[in-house]
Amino acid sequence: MAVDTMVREEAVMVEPAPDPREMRKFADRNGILILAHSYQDGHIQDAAHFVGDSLELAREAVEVKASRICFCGVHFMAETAKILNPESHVFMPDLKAGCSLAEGCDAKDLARYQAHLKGKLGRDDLVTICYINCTAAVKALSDIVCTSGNALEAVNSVPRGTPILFVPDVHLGGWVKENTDREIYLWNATCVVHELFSVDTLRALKKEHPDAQILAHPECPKNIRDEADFVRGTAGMLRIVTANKGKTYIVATEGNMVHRFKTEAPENTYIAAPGPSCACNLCPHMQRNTPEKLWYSLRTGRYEVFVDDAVAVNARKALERMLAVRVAR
């Protein structure tokens, strides 16, 4: 792209975004489905047709069958939507919105480790379950994809006695191991957001608000999970807060989740557990998507997400197995 073109494009991208309702109306007029993850900025959540966690968004992408999808999340999420809707034009506000977990599990490294582990175990029936926070290439090497909301059920769907490799999140995998007796081998990658919560700060907040209940995401390290009243994925957290009124919750997950809680269960009080240097813990990758970039993306159809056909075929099989897993909680 020429320098002068880049300058003009950047100028357009910083044009103030209109009211969320106006952006949704624009999308409606142009046949665009806006999907947003719960970790997105509140303005973006309010503009979206549907807000959810990775599993909910995957289901919505399949059910709606939209020809144009603007995915407000990180890259692996938009890849998932494209894999499940190969004929759709899938685009996102910022292609550079990545994920530390996806970056922490390279497909070539995974293939080598799968071969090593099968040799070490002396058997070929190793089942690889990948957390959805990974690249399409890693999904293609996996047998089942899971989310934080159905990871335990995905593991328990594997026949007993079968060894399982769980990638890439070591903390989510550790939580699953605590809640099942399966033979599970873990990959050592973590989420940059959930890794940074401080147990001392969490305890101090609890002391200030003794009646509060702590909600922690299973991507959190064990010392944080052990302090929590409930360990749930974002959908599980939402079920808890919408079932109650007048409660106070300390929320140990990405800070923008509080916006969704306040939108859907405003009768409660929410306190975002802080990161090391701010009042809440925000994902730097999710924050690359801004209302201004969303507005630009809606008007231009940029930036499109592509997945290699050969990769998509196997990744789709693993994703379809994920969608078939029933969630008990």
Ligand code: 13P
Given for the second form:
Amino acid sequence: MAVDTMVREEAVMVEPAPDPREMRKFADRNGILILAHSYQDGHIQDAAHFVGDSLELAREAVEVKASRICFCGVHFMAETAKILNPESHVFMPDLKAGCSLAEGCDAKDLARYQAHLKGKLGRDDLVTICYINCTAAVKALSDIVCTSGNALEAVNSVPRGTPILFVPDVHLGGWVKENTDREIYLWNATCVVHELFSVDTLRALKKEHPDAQILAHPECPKNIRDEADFVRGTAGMLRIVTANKGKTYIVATEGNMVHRFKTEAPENTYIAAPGPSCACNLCPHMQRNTPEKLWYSLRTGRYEVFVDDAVAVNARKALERMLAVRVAR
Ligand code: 13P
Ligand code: SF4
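Form predicted in complex with the ligand, following the form predicted on its own:
Then the entire complex follows, led off by the chain already shown.
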């Protein structure tokens, strides 16, 4: 790209973002649906038509049938929306918004490991369940996709006695393993945000706020989950806080979740568990999307997400099996 074009583009990208309502009105006028994950900056959440967890966002992308979707989240989420809506123009404010879990599971390595495990177990009926936080190529090698909101149900949908390979999150997989009698083999990737909470800090916060309840995401390691009153995905956490008033919660998940809680259940007090180097605990990948980049994205339709057709066909089958799994509430 010519330097003067890049300079012009950068100038447009740093144009201050308007008020969230203005951005939503602009999107409405231009037929754009804005979807945002609850880990997005508050300004972005407030501009979105729909804010949710990975499962709700996948469902919303299917149900709404928008021809233009601006996806504010990380790449695998936008890719999922594209796979489920091949005819739609799906774009996101920053294509480089990735995920340490997705990076931690390469499709070629997975294919090799599947072959190795089948050989070791001496059976061909190994079922691979992938957490949605993975690439489309990994989904295409999997039988069922799951999210933190339905991982247990997805695993329990597999007939007893059939071995399961759960990828890529070792902690979510470990939590599922603790709550089911299925035979599960784990991959060893982690989330850079959730694996860094400290038990000592959580205990110190609990000492300071003895009546507070601790909410932890299942992407947290076992030592953190063991401190928690509730282990839930983001939608499950939201159900707990919206059902209560006047409570205090210590929140062991990405820091922007607190914005969502304050919006939906302002009567409670929330304390974000700190990360090792910051007061809350922000995902560096989610934070690549800024209100300014969203504003640029809405005006230009950039940056478009594409998925190879051959990969999309198999990934869609695994996603459709996920959408068919019944979730207990
Ligand atoms: P959910 O609880 O929405 O599945 O999200 C967890 C997460 O880390 C998404 O990247
Ligand atoms: Fe990935 Fe963790 Fe960020 Fe979620 S919070 S997008 S799992 S790195």
